[in-house]
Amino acid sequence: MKSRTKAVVIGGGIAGCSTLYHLTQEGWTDVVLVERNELTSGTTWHSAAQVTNFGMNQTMVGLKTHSINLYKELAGDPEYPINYHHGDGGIRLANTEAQLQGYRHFTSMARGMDVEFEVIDAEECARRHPLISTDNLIGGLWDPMDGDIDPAQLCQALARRARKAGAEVYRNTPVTGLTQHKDDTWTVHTEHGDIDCDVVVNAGGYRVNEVGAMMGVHHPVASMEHQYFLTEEIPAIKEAGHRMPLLRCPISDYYCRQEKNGLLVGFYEQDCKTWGMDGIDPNFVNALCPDDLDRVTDVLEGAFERMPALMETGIHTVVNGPITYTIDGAPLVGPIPGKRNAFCIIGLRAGLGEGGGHGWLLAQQIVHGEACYDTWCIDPRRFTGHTNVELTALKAIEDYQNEFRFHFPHEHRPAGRPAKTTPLTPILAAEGAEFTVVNGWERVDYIKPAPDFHHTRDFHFDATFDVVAAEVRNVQENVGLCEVNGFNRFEITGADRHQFLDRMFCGNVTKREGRVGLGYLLNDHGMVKGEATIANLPASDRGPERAWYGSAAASEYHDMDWLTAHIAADEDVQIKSLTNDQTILVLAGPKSRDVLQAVSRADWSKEAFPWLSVRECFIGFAPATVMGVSFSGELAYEIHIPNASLYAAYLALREAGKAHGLQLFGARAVDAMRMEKGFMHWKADLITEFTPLETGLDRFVKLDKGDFIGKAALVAQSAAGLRKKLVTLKINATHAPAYGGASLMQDDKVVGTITSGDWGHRVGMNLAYAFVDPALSEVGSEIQLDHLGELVSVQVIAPSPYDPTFALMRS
């Protein structure tokens, strides 16, 4: 066994085998996989092994397409062919128009990844799958590439190719410990000796947290028992003359696919069961849980109604085995938060179907620092400290119960809430707040006009349209108050903090005390990594001279890892997180200065406190740090308050606001207003697939400054020309906003992709941002949007249609 290698992958299921193979494809051939038993002896061996192209976003569709193409290649390898039923087709059923709206959107989104889905009616569903009934059915989504694969053969094929490229696989080699050294390299301790390596990868399947504990981390992954059975032979299948399409049914929570001349039928019962919560038997290898068909009786009845042939056949085999879920159902693939040179590929509940793509994206991140797609939707750092075992289990149960039900816009399911709150949460609830969730935080979405008011779960504008419009109107005419909790806030101190920040940002970063600036961070490839404000605070009784770094609520772990990884050994820089200690109250509108002046002894005139200023003060008697910044486009102030004083500051502002028409507003109003101002959201409009020049951030890029991270790559990209350009669009439709991922078309070709959209209430336009071909980025360009199944005309308009000179923010 080797004693030194570049990377050690722990786990021999689909996750580990795919990662090992793809590392060799990316140029790392001196790599090792260690497996405690035999390859595929965990969840992989009993997988139903369905291979669909369906995904909830373009990254997921892209990685699944890679899986399909790879599996087709492996299946056709004459030296080691594998069983892959490719292109049987698959149907996701629907019994509501809202579900079909979602399928139409996903069809538009997939088209941008060169994947063609089809929305079909109930009769066509039955024609393509003659075993199903059309009762309580209105249609479905057809995936022509759907199929299934032999899991053991797949993993052996990947391992075989990895070995041929130079990798080594050590079976029956349990890992007993992990040690990280001062230079961030690792030693993997096994029962057969130690292996020193640069990088370690946790691909531990349902033993993920046994491996995690060895490096002092906990991953938000829980296992669920999952049952399926194989039927006896069904004559109609044998007589059909073709393989039956796969079926996924959100109506009755089951799926099925052909297995020989019978069916494999799996269940996502509501009376589901977690597994391994109190530890896993070391001898649980190639093993199953006890059968428990009584638990799936209700789901089975629905399956009988949909497929009457099931009532006329026997059960041949029952399989009940553990599968892993994360806290939001999507895998964790990427860097492990708080660790260097440590990665994971875990929580792959659909591992066989997606695993080829997951290993591909992870190998790119390990070798090159970034993948070809923005991988935030599967990044392990998208969750922070609230993801304990109990919360993870509750969310895993909820995701299991809703396996085939996608999330509708603005849908936040109830399990595990409220995970994070502030002293104002119950106060705002009493005011009628409807809450959205941001990284676990309960944040006001809008204020309900009546206690029994509820929004509609579909893709169209609904009754909340007028509610949000009223909130925006009051901000525009008077003054509004909004709590922004969970906003990421780091305090950066040390004599070298300015030179450090100057190196991190692609533009100039203000060094002046009492001033605030906005900037962008790039990765080593010159692509947009992050967005942050920098506020410079003088020394006071609250701390030394320091810079406050502010960024999106979900970016806490992501940004901390990126910043700390780039502090030079000889730099005097310290970074401390204040994210969970402070909360922002946003005061916005033309009368916001009057309210602020009424609660603070400081001078808040335009001359004394101009736009982009910062100062420490008191709101009433609550200590506060106030910044003159705006995400709404109106005169506005961010008031940062320690949580212990938050309620006191809130009461003072509410009381002072009575004379000026102050009303509460929420996140939906904020989103609508930021669209009108050309302000972007991190990981919606700001992604690692594009440079700041392609993203329209030219004014924040200073190529003539000293060196900064990503500068050389950005210069090279600039010389090569723009590949896409972010533009603002006016959508010629009033029934629904544009949704991220939807495709823009011209002459039946995809020419762009929507990143985000919303109605601009102050300008009276349906607005969207999109990356489009540069030739179509000029103002006035006409394009068509594949909008929930209809082609709708759109026009490129100038950015910031509301107050384009930014006069109101400076007033």
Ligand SMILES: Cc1cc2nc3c(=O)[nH]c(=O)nc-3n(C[C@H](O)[C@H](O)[C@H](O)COP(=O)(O)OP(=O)(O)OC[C@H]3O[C@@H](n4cnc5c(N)ncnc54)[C@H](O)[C@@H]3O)c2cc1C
Second form
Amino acid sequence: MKSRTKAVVIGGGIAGCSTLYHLTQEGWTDVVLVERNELTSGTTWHSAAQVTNFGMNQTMVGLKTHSINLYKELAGDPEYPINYHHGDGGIRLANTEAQLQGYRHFTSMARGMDVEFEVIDAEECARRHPLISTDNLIGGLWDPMDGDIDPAQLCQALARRARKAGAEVYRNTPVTGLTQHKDDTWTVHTEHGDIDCDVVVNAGGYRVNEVGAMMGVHHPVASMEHQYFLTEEIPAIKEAGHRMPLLRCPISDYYCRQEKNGLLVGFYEQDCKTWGMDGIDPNFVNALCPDDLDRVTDVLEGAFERMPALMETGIHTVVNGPITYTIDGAPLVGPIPGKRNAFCIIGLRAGLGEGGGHGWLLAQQIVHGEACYDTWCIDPRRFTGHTNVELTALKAIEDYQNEFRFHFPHEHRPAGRPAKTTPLTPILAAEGAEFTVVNGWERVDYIKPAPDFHHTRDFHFDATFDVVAAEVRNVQENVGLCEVNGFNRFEITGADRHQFLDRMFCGNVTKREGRVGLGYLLNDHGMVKGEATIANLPASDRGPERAWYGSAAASEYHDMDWLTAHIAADEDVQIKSLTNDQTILVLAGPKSRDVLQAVSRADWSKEAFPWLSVRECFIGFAPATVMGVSFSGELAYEIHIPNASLYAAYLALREAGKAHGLQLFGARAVDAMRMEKGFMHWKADLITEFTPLETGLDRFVKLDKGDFIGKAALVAQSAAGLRKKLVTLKINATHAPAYGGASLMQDDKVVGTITSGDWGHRVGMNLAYAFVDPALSEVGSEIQLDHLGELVSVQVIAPSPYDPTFALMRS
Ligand SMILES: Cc1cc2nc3c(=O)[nH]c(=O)nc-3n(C[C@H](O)[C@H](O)[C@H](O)COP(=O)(O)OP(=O)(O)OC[C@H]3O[C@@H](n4cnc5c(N)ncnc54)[C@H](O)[C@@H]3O)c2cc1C
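Let's compare: the form predicted alone is above, so bring in the form predicted together with this ligand.
After this comes the whole thing, all chains and molecules, with the earlier chain placed first.
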């Protein structure tokens, strides 16, 4: 066994084998995989091993396409061929129009990744899958590349190729401990000796938290028992003359694929069961949980009705095994928050289908610092401190119960809520607030016009349209108040903070005391990594001279790791998170100054406190830090208040607001208004696939300043030209907004991708942002949008259609 290597991957299931193989492909060949037993002896060996191309965003579709292409190549390797049925096709069933709308959107989105799904009607479903009835069925989504693979052969093939490239695999070698050294390298302790390495990867499957505990980390991953059975031979399958397509059923919560001349049918029962919550027997190896078909009778009935042939067929094997779920259903693939040189590829609930792609994207992150796609949807840092074991289990159960039911726009499911609240949450609930969830925080989405008001679950504009319009109108004409909790806030102190920040941002962010600036952080490849405001506060009785760094609600761990990793050894810079200590009350609208002036003794005139100013003050008697910034495009103030005095500040503002028509508004109104102003959302419009030049942020880039992260790549791109360009679009449709991922088409070719969309109530336009081919980025260009299955015309318009000179914000 080696005593030193570059990377140690812990776990020899699909996650570990794929990571090991892809590390060698990305250029790291001195790498090792350690497995406590035999390869695939965790969950992988008994997987149903379906390999779908379906995903709900482009990153997921892209990584699954990578799996499929890789598996095809492995299957065709004459030296070590493996069994892979690809191209059987698969159908996701639907019995509601809303589900079909979703499938149409996913089809549009996948088209941008060169994947052609097809929405078919019930008769066509039955024609392609002769065993199913069309009762209570209106159609489905056809995935032509659906199939299944032999999981053990797949892992052996990946390990074999990795070994050929120089990697080593140590079987029957349990990892017993992990030690990190001062220089951020690791020692992996195993039963057969220690291995020193630069990087460790946790690919421990359902033992993820045993490995996590070795580095003092708890991962939000829980295991569920999951069952399928295999039937005896079904004559109709033999007679069909072709393999049966796969089925996934959100109506009755099961899946089904052909196995020999019978079927494999798996279940997602409501009466489901967590597994291993209080520890896992060390001898649970190559093992299964006891059969428990009684638990799945509810689902079985639905499956029998859809496929009557099942009723006449015997069951010959039942498989019940642990499967991992995370707190939001998507896996955790990337850097482990708060750790250096530590990565994970865990919480895979569809690891055979996705594993090839996840290992690929993880290896890219390890070797190059970033993957070819934006990986936020699988990034382990997308949750912060609230993700404890109990909450994770509740969300895992809910997710399991809804396995094939995708989330509709604005849908936030009830389990584990409320996870994060402020003193205002119950107050706002009593005011009629409907809440959305942002990284666990309950944030006001809109104020319901009546207690029994409900929005519909589909992709069209619904009754909330008028509710949001009214909130926007009041902000535009009077003044609105909105709580923005969970916003990320770091306090940066130390004599070298300005030079440090200068290196982190691609533009000149203000260093002046009492002033606020907006800037962008790039990665080493010149791509947009983050967006933050910097507010420079003078020394006061609340602290020394300091900068407040403010960024998106879920970015705390992501930004903290990025910033702290770049503080030079000799730099005097300290960063402290205030994210959970303070909350923002946004006061927005032409009368916001009057309200502020009524509750705070400072001079809030335009002259004394112009746009982009920051000041410590009191709201009534509540200590506050106020910034003159606006996301709505109206005159507005961000009032940052310690949570302990939030209610006091709220009462003062509400009281003062009475004379000025103050009303509450929520996140939906904010989102609609920011679209009219050309303001972007991190991880929707601002992603690591594009540079700030491509994202239309040229005015925030200063190539003539000193060195900053990503500068060389940006200089190179300035010379080479842009690949895409972010534009604002007017959509010629009034029934539905454009959704992120949807494809823009010209002459049957995909020429762009929507990043976000919403109705602009003040300009009366259906607006969207999209990355398009540069040739189409001129104002006036006409393109078509594949909009929920229909082609509608869209037009490139100038950004910020509402108040393009930004006069209102500065007023
Ligand atoms: C019944 C069932 C059906 C499924 N069907 C599908 C399907 O159709 N399609 C699909 O894509 N997915 C399916 N899945 C899910 C899929 O099987 C898993 O996502 C995948 O196998 C997980 O792989 P893994 O490598 O993360 O974990 P595992 O396969 O569990 O591998 C983890 C490895 O880490 C090792 N390990 C743990 N601790 C240590 C340690 N301390 N030292 C060294 N090694 C350690 C373990 O021994 C194990 O071999 C199914 C799962 C189940 C249970």
